[in-house]
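Single chain ahead, by itself, as structure tokens, in the form predicted alone.
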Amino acid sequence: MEIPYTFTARKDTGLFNSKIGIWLFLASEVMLFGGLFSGYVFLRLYADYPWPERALPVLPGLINTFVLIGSSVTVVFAWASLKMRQWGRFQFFMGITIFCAVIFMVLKGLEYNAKWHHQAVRLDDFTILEGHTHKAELDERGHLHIHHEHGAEPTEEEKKRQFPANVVVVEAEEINFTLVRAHDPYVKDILAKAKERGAVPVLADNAFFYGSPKDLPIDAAERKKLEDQLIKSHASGKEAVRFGDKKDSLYIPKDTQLTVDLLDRAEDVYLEARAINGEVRTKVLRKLWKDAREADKEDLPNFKLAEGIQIDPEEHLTGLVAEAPSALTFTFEKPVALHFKRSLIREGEGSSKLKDDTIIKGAVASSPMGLAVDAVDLRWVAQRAHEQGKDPKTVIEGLWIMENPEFKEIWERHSAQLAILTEELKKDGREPTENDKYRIDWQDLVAFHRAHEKHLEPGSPEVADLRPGMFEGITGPNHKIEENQHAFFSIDIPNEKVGFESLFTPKWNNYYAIYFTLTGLHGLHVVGGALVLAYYMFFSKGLYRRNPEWLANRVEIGGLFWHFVDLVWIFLFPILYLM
């Protein structure tokens, strides 16, 4: 049966159906993201902290913009010449209109690179630094070094030892693994560093697993004896071995060498062993409930019975579960200085935590954050200080970052621009806003180098000229300019001074959550589209050549689409970009 209006429109509506179709599709994406656009709107008017204002470079998304707005006049283009049969000129069209979002996606892409590059990191007084980590390694001695950018240039062997200067150093004597939360690449991690400092972590004592009752023996004498005896015959080697009638125990000795395999191996025993129990356990409880309700007179309700209901271990348990050490504890000869990514670990007094607990035990060595600052945000100070009825001026002259000579000397450069910016504004009644006066960006590190190097005095109206373009650093600061890196300060940061990190990421605050949100599902919608017209553009001749309507058609419906994405990021750039 062939289905009606499939490129011919009914004469009621003058619609066919793929038209209704896509028209109810572009509802729903109105909702949903009309949705993500009012969770915004929420998220900026009842932020509890200084909300980023004018964050992303407006270059990128302008050009954006006007790639999109271009593209979907050339899909009319080309759907104007399906209608009047001339396929070259609508392969001509749609192929502009696929390299438009060739080109947006590229910017986009650029765009995203900046930010998972970008570090921020707020201190313990509310203090926020932007910039770029630098390069760092420890030394023979286990002391972290290091390396500003306005040093040598590295050689291979160098980088290979270098990591990012956001790290933290643990003067590790102990690791305790949870077996079923131990993450292979981090035990692979702490491997190949210990091995770099010439140390191998090996086992703290003798481990038993017993996978099956039938391998544990109940006597203790007996288990004693039976543990001796491994211990006796395998003194001299240092790996695990199976024992028992189904090989499913193990014995691991003393100082065997910590292996990814030897974990897998534990960690296999012990969930056998748990799953024995498991199921002991539970036959043991309910036949506890048989006995409670065979022996209930008084037809008391679950929750009665349930009081007399316990589980006794020697009494009901014994011969019936089998025994395993959930954690296996590793030693060092000597403490070994092993370093983490800030993010993977929690220190503390003498002992730290992985993301998958696993624990290190030994002191937390000096581990400054070395940062190239490129922009320092205090509007979140003065915003704690206003609220405790404090002067933000006397409470940012406080901070520990003024105890460093190049901020302090960047702090009298923005003060005295701001006293100009305040003296213009007041002339038409207006006032600087609280970005304008607790935040420097990037612009005005490098607009406050060049007034340096040209010997203007702070305050001089020339400065605001000396700002960067639109066109440098169109998606962020360039830490690789040898101007910036004179313009930019650096910053070694106490471990004890660091409140949080993150690059700039969902992870950084609500702005970059919906942020990346927003564009990433826009961007899909982008690359979905393109793909749709691309697929009408190569491989559509033949349906062309049988009945060129129905392809006009078609790319009417995707052009419908392409124009509710170029209408979405015309929403998403002024709020995310100019606002």
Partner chain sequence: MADSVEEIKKAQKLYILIGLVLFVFTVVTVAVATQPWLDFGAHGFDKADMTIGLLIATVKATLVGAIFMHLNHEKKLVYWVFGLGIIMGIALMLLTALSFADPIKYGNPKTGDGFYNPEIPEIN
The other form holds:
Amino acid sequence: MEIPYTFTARKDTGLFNSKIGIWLFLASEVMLFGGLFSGYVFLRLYADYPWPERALPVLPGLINTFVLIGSSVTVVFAWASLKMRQWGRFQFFMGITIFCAVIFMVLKGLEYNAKWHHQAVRLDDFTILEGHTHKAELDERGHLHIHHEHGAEPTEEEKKRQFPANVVVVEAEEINFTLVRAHDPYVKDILAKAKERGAVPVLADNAFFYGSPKDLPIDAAERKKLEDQLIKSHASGKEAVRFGDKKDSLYIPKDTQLTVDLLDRAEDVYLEARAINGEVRTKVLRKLWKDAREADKEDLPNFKLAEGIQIDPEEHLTGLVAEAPSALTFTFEKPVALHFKRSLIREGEGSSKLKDDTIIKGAVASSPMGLAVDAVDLRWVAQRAHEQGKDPKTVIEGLWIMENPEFKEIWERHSAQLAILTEELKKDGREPTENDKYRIDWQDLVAFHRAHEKHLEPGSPEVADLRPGMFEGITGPNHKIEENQHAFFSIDIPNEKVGFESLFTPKWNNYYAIYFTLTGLHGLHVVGGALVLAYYMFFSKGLYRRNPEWLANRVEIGGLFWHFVDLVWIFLFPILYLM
Amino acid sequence: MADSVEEIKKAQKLYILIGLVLFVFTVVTVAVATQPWLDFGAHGFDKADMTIGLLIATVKATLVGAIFMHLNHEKKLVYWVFGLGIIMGIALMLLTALSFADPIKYGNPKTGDGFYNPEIPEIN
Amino acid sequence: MSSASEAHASDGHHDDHGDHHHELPFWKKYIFSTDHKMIGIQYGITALLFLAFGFYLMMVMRWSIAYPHEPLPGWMSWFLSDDWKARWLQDGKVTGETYNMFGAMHGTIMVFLGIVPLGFAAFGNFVTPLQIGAIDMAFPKLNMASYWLYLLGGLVMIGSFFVESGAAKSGWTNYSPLAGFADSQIVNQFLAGQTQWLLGMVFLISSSLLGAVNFLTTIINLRARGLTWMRLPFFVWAMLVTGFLLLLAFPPLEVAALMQLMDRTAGSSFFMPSGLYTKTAGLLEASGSGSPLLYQHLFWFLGHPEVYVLLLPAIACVAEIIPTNTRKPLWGYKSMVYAVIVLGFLSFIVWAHHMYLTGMGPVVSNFFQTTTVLISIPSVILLTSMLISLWGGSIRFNQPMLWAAAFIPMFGIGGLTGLPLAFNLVDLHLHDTYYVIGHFHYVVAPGVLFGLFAGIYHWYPKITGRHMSNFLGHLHFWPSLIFMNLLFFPMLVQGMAGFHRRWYNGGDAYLSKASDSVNIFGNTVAEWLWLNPVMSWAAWLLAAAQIPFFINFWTSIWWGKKIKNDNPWDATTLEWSTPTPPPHGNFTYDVNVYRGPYEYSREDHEGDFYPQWEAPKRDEPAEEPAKKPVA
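Given the form predicted alone, state the structure of the form predicted together with its partner chain.
Following is the full complex, with the preceding chain placed first.
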């Protein structure tokens, strides 16, 4: 009753079951990563913007490659030990393999972490600036104040008040919440921020929700009478009572403070009203259709009726349906400065919208983005200049960022270095790349700063040697080192000039998107494989005693998967890090 | 799995050797890509770098597959199964990439000197 | 003409001859079973329920097409909650948004939750190990995991109907950029229907991948002694090729789903082009430079092999039923085997015939046109062989044969209507019209589904020990046949006139002045719009015609005619040599295979048929000597 060939080979195929199974699975994995690689090729070939080249620090990738190759060797030794029935040696090598997997994931985590704290912004003229946002806070008058100083560590209290200088400040007068869409975390956030400024949003007007038609007074005058009664009883200190003490209705008097609970209750009644109205309108429309069909005594197919005859239930509905507003508006006594992350808010004329369709009425205050810049990339500017038939040099000289004196000096040094490089390459008949010409990365900024400190003139040949090497800044520019803080210059970018901004996440551009997807999926495979190998290392003593050959086969299968994971990395590393 | 204990004992030296070879190849790939004195084609990243890099990667992959994954003495069935996967993977990559690289219609992808020259759009 | 064991109408009790005497608890025997037969039944019942759900979605869509300005009638909407109706119906009418949602989910559910699990997973799981003489699948626990992943994915998909954003609504093909930003107004993306569709797909794809690994390993390594490759029933060959299609074609779709998930949740722009502007969201806040075409390539790389995954299990069933009920071997078995292998291989390189209108260059476009036309050859070989198999046979018109015989012309129409679509020039006119819908529904609905129904009627006696009612079977068959044709044939006509697909209001736009234009076939759409109510009524009556089937399926378990012996159809393949229903471990004897799978009416044998498992008499040699090991 045992399934045959689980660890003994079948004669004609020469294989046992899990061997076939794992090679089948690996074939499907080839298709999986092949699909991602074909996506990479397609996206890179047909990109309409300059594809980042050599944008990632190579050292972590290189170490990870060594680590994985090493682990491939040790996993084979682990299997060999099992075949030779050396349990201790097996555990030893398996342990190293798993340890290598851990190192791999830790390095990967460090790399990812550095990227997710690194900011990038594309200005409206297509200049790209990379760096770290400064910290900012709103002062008593509600104005944005950006901290450029590299002073002492902020206090606890300061830390609570400060936020990254990448926000839009709105002088909020009114906030309108759509009941079914309002996202609770956003509501709580607005309440908290308003509280910080010492303000509370209150309901702008009385709101009456008649959830069920039986609550609805039939007469408009009667309805007004009831509403006045309610307002009076509320003014005399009674708590806001449910309208008519009926379950389905709700009365919220003007100036009630905003709470999440309030919005939820209003939403409940609104949905009830919507359901009832839907039912009533459907019934009416069905009846109207039935009448229309009978009236003409013809079998009217619908699409013929579309030509001019519209059956609209609207006129037949008075008095039958429930009423409930779908949105509520809250106001502040005077405009309150609220700040929102730039990616969550869409500014407009006089009012701005959040992602859940909450509308904030008020002017947008000055909301510059404060950045400590560690790289400037003008390749896109140059590409667009080429496409439009203009001279890149002229376009660059007219850029907004050229007005910044610190950058102007950096650009001069850069141009001088570029001239030296061009001379050298001309001797071999070669040319500098787009990267050389238009991208100033953080190592250049550090080199220029060191040259400045050493009082070297722009264009001195020694400047090239002042660049930090592969071992400094293993995961990229480190803004905590004091030397770097002086090398990277600060800039305040006005809100209107910000075109597109993002941390170095998949959102920034497709290169990072495919990088994170490929390495992330690969990382998941590393974790999965490591878990399987760890299972064999820790929990298989029993199987080893009963049937060591079966265990050896299982470990071989696990090892095959591990080697495949290594194989994928062998291709990933040069493609993502070196090209 | 058909390896006998004696064969494995002999193979252990080979495994270490291949591991070292892989290390060396990795260093070579990085050196060719990053060191300016090893620039074969144009300055910076260019087709020569890419070809060498992918070539070395393929060699490394073949070594891992053949020796660590025992593909050099596997059964025919495994070759068929895995080979089918590789072929289909290549078909996917090739045909997808070529679907817009039609030389008759588009000519060179960047300059578009074929019959149909797409307008390069203004990006707002 | 003997079967190896007595017939006994049993209830699944697996007390076999004394190896393992373990009585499994209820939850391990019926719910978390690792037995391929139980898993097959689980897949089958779940898939039938999903098919019914998808059918309902189509019924509502057909209402919208036939009567676009009228509210849904009570009989179609009484069980929907008032809240749901208020949100998704406008005054009771089907809105465009709701129609799109139903359309997208109808396609998804029918293809991924209905036909593939029913054809490949249900039939494959139950029958394949039996037909190759194995005691179970190679990896039983993996098999169980496959089922539960499938159920999880299915529940996620169904659950997405009840979130505020509704289910996915960008077509079953889920093209970006629409599918990348539809429902993007939901702040928590994991509560958005579009995102849940992608998550469901990841589960379903993983389930299929594991299933494919299982099937292939089983067929390769667990065949009984003497069962060489060319003695395999065609059913098993079809399952083998289907397994390879699933194995190699699904991962690129998983990649596409993953990338679209990244687009939706992480804000990447894999498939979002630069400068995308929408009315609801304005200029898209994304980095751009993505390619919607990349999504289409990755999707259709699966999409085309997927349609063969739908088809081959049905051909598998029909290829078993025809020899059994004509009492003669399958004609052209060898050609069919080669044809199905070539079909599988070619199906990977035809995918861009779904993308003729994307602006590919003529060289690549012609390449795909050539391979697409080429792939019709193996399909025709398969169909013709089955048709010729009928010639000169002693045909028994029982229920399975009825459905199998109907499969041939229905699938024939479906396949032939596909040929014009293969040519890139003709496809320019027919792409995205009802012609395409008519074509693929002919293949899948009166084609594949009839084949699968045939399989259900055929193997039901083996599973339950009772026949399904013949009378109810006729009540199911004849109306189904008529209404299927009434429903789908007019689509071909409307499509050739130019009726665009995926429009919710029955094409009333064609009634405006612009529709005076005539297409190259001399038709206006307006003159064919009267067919809409005809087709819709055909659809609703088709639903009614399935009721006899559901009654039959469930009641025959207790009240169907009991089988006389373990081999009620007098068939030759191995599954008929087991007790009924097969116990845990399947076979009560040592399985040896001595001949090919379709030895019916042999001149040199005195019996009417010569089963594969029956040992030859001492003075007879075994059939063609077993081949050298395939190693």
